[in-house]
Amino acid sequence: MKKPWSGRFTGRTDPGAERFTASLGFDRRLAPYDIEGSGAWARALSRAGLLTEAERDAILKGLEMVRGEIEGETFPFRPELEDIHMNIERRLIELIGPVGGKLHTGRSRNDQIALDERLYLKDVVERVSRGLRTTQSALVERAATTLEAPMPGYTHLQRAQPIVLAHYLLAYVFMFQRDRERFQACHARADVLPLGSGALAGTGFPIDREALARDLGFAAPSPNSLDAVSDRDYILEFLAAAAITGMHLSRLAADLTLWATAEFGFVEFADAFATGSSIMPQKKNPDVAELIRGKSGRLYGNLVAVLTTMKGLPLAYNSDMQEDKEPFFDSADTLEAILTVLPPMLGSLTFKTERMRQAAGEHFATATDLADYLVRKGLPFRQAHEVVGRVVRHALDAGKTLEALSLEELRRFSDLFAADVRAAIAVDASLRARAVTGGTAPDAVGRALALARSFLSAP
């Protein structure tokens, strides 16, 4: 089949890199937003002088059933026609005549491609917004009925103060609203129209881009044709936002995952998002929630990929960011995927509140509330570190719980000690004495439970 570019050319392309370079395969999914672009590019011809506006109702007419045809499944997709651009506009002449062969005038593959880019980002990123707004709900719900439910918190994995459930929780809820925030961000500077520019140069013909801009609803046109059709900026903040947010998901899914153990025993996955063994029959294994944790490879790599082939590229366009696509389309539906298994996971976990309050006392959780007992009663922080260590080495070789020394033994270390020291170290005086801003207090909780409520009103 003839190239559109085959006029320079005497030689026929060779059949291995017809199929090397040719990126109809993953491109395809890029036909909606192409056939839109497209639309708007005849308006603006048509605004300009170069289409009749019966020639313009012609294409026009031709875009929608090329469309037509391609959500119909009859479109002959052809891939000696390179890419997706291409079969278009091929198909629009075979459907309408010569005239179809107007609407490339002063377009480049180059900021037709930039274009339909944009406006594919702009979709994904408005559905994965949705998405983490989805999983904040169902964590928001979550830590409403946990505001009353202590369980240990941890440093280094070893148990470290009392928090409670819902403290954890919401603590997602916050990280996930800043990867909100970082698509919305990425979102407003994608939100540029590089149609217009050209191959590089900007088009000779006197397109109104102003009016092209907001028949395709972007907020402006680019000041500058080479950056337009060099810039990938977009896709890489996409993937960088895509790979922090994979990045919090296999932490919430890493955690999950542990408590799962009999070691832990904190939840316990329900059966539809759980499988068995092939061979050991009393196994429940969490793999929903390992698949989620190792996800996050993928999405590091694809940005990782990006960032690669884009360093050192000569202004303006080169064929190495054909390249972008695949990473960029994967990071999508791999965020988009876990992002539709995440919530009724979420939502049909069985969390173990009675043995998480029992593992909140123990393994001397409430050793910092001892000496901050102390320093209330007038003895510097340091030096109440060091006496409350002396208390839990004592304890360890004694083999007693902190709860079970004596005051007479207590004051061995200490002589402020005295009988109301009992309370301070009980883990509800533990989590009722954090009740600052952030705290894990349950008064505290409910402060913060009632700001994650408002994120999800939020667009």
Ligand code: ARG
The other form holds:
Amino acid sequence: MKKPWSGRFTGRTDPGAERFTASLGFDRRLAPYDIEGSGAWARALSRAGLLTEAERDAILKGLEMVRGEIEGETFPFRPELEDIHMNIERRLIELIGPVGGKLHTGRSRNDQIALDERLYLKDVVERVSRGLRTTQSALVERAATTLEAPMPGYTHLQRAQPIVLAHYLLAYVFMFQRDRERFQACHARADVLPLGSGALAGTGFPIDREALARDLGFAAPSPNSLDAVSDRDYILEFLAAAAITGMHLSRLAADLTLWATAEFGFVEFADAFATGSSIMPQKKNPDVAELIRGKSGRLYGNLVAVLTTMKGLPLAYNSDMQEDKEPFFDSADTLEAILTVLPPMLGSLTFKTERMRQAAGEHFATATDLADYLVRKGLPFRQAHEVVGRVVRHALDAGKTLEALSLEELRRFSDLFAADVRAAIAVDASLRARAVTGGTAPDAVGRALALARSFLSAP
Ligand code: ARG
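Please supply the coordinates for the form predicted together with ligand ARG, as a counterpart to the form predicted on its own shown previously.
Next comes the full complex, this chain leading.
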């Protein structure tokens, strides 16, 4: 197959080199964006007097034929034509004749690929944002019914203080909200038109790039052609946002996996989101959650791969940059897959709220409240901490819980203890005491829930 650039060559491409340099295997997904960009370019060329209206219309019609072939799966993808750009252009010429050869006037694959990627990115960001919102919505729904469901909160994975389940669930709603904001910011910075930058120095024809930007739905044309064709920070920002989101997702999935153990017994996965063992008949494994946890690995790896590829590259375009696409697409696909399976999985969880409530009060979970009780009676906190530490030591030695200690026993450690101490160390009292903004008191969580709900109506 004759290459579009064959003029200055006399020798043929080595077949191995041809396979090695081809990106068609993965950049074909950019076809719709390439066609969209080419249509706008044809209109820009005609506005600049470089195509007659008839030529422009022939090209636009040809591009629609190409689109039809791709959608109908009859398009002849030819890896020997390297990438999606040259495949589409060659097919256009085959379909409409030599006039198709006018499309690439003043354009380079360098501004073309940057355009396709930015168009693709803007679409993916919208899908990912929607997926995050659906995930938030599933969490908000569960939070709305668990405002009064106590559970142990942990630090160092040791029982720390009681919280309500809704407080835990909403923590992730706020994390995912910041993830959405990161993707929106990435979208806003990617919303700049690179087309018209040519290979590196700007196109040599009088293209109205402002009009072209409007035609393709970009906020503005890029102000520097070298920057426009050589940077891939828009992809890196996407990958960074995806990696951070993946980190959040992995922590949520990890907790659910832990909570589903017999040791915790806080949650049960629905059969629909669990799998069995090929050997152990009793097993019910939380595979979906485990894989969500595991996929953070590739989301991090993709970011590091593209950062490393871009490091030290001289301006402007280099073929190294063709390596940006697989990690980019992989992170997009991975996130979309997670965000499709996670919301229904969250909706199908059975929280064992009785077991959680019981665990919330165990193992000195309200010891801080006992110290706070002494503080309210006038003891400096540091001394109160020391006194309660000794109370806990005594209870451990006596094999008793805090609640089981008699008032006399407590008064051996401080005469500030009085009959009202019982009520102060109940789980409910501990929760209600934390009524500050952002605290776990059911009222405070209710206010956070209202804020979280407001996220669900934003795009
Ligand atoms: N397939 C190329 C890429 O992915 C498109 C740009 C190629 N430009 C070039 N001069 N080889 O980056």
